[in-house]
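Read the single chain below, which is given as structure tokens and is the form predicted on its own.
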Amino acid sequence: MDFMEIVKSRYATKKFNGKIVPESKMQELYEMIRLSASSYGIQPWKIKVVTDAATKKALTPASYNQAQIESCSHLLVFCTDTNLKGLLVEFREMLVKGNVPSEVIETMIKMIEGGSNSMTEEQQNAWLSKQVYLAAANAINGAKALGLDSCPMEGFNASEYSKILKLPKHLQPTLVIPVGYAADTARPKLRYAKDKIFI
């Protein structure tokens, strides 16, 4: 399937038929997420994959009782890291494992943190969640080019989920995308014409 022909047919699926996708494709849709664009390269997400009944079950209140949840095969659970000092620590670490030349890490890392020196607490948050919607972009699209079919979902209740899942407080969930095979039918695709977008 060539990439028009996944962004045509990707669709948000809303119940999924329960069947368990193999690791070895889940392992191959992890790569994709990883490989994903962000700002400066930086990655400041985290994902939180989970499989069993039960932790879905205790999340469907959260998630306005919505069905994908407890459906979908693998429900993967996108976190904005809003730890920068940590991430700019593991960020060098990173860089110079793979050789990247002192003075350039240097100027990436000033530039990283003059520019969120420059942001409120607020604002540097809403900076780091934006590169999650990146992320998630390889995750839906690379799914359907698996096979597999995904839905992006900001209906859910972020404190709860915090407290379920037991993440730490620098994590915080930022958009669920539960994975899996389709047991509804996708409607047809509306979007605007280009002349509506392209200006």
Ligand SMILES: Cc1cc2nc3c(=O)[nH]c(=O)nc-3n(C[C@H](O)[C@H](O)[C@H](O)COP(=O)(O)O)c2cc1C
The other form holds:
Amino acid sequence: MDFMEIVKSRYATKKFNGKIVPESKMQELYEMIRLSASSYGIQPWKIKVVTDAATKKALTPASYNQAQIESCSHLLVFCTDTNLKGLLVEFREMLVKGNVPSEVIETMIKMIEGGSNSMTEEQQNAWLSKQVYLAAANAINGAKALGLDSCPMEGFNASEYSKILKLPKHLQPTLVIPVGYAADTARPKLRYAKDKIFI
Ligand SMILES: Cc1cc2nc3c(=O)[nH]c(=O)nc-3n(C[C@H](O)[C@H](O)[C@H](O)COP(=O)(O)O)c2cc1C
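Now that you have shown the form predicted on its own, what about the form predicted together with this ligand?
Every chain and every other molecule in the complex is listed next, the one we just looked at coming first.
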């Protein structure tokens, strides 16, 4: 499927048929998500994968009872990792392993620290969570490329999710993406004309 076909046929699936996606296909999807772009390449995301029926059932009331949660195969809970200090430790290690010259590493880290120091905690978390949405874009288009359906969802209660999934405090559930095989049909794409967008 070429990319135009992917973006035309992907849609926010409202109900899945419950069929389980093979693990090999999910691994391909994880790889597409892993390779996402992020600011400086900092990758401030952790993705909790929920497959067991009992947990999906428990998360449903915390998701305004939306049918996607229980009917999907894999529920990907995209969390923003808000522990910037911890992220920078991992980031430095990754760059060292990648043979990036140490002066380049130090310059990058200083730039990130400088930028983030001028932000409030709220602004910092907003900056980090923006990166998570890019990974989510890879997930929804990547799923379609693999013959899967998905739905990006913000309609859930993040603090309830944290409790049910026992997430550490620095991981903030930001967006959830159920993945599976659709049991509904696509609606017409309602989008603005190009001349309203490209100004
Ligand atoms: C950030 C975000 C949050 C969304 N939250 C929900 C949601 O909670 N439930 C839902 O059914 N759809 C949700 N959607 C899907 C949108 O309603 C959908 O993408 C939009 O109407 C365009 O339709 P399409 O994706 O089918 O082309 C969300 C989409 C985005 C990007």
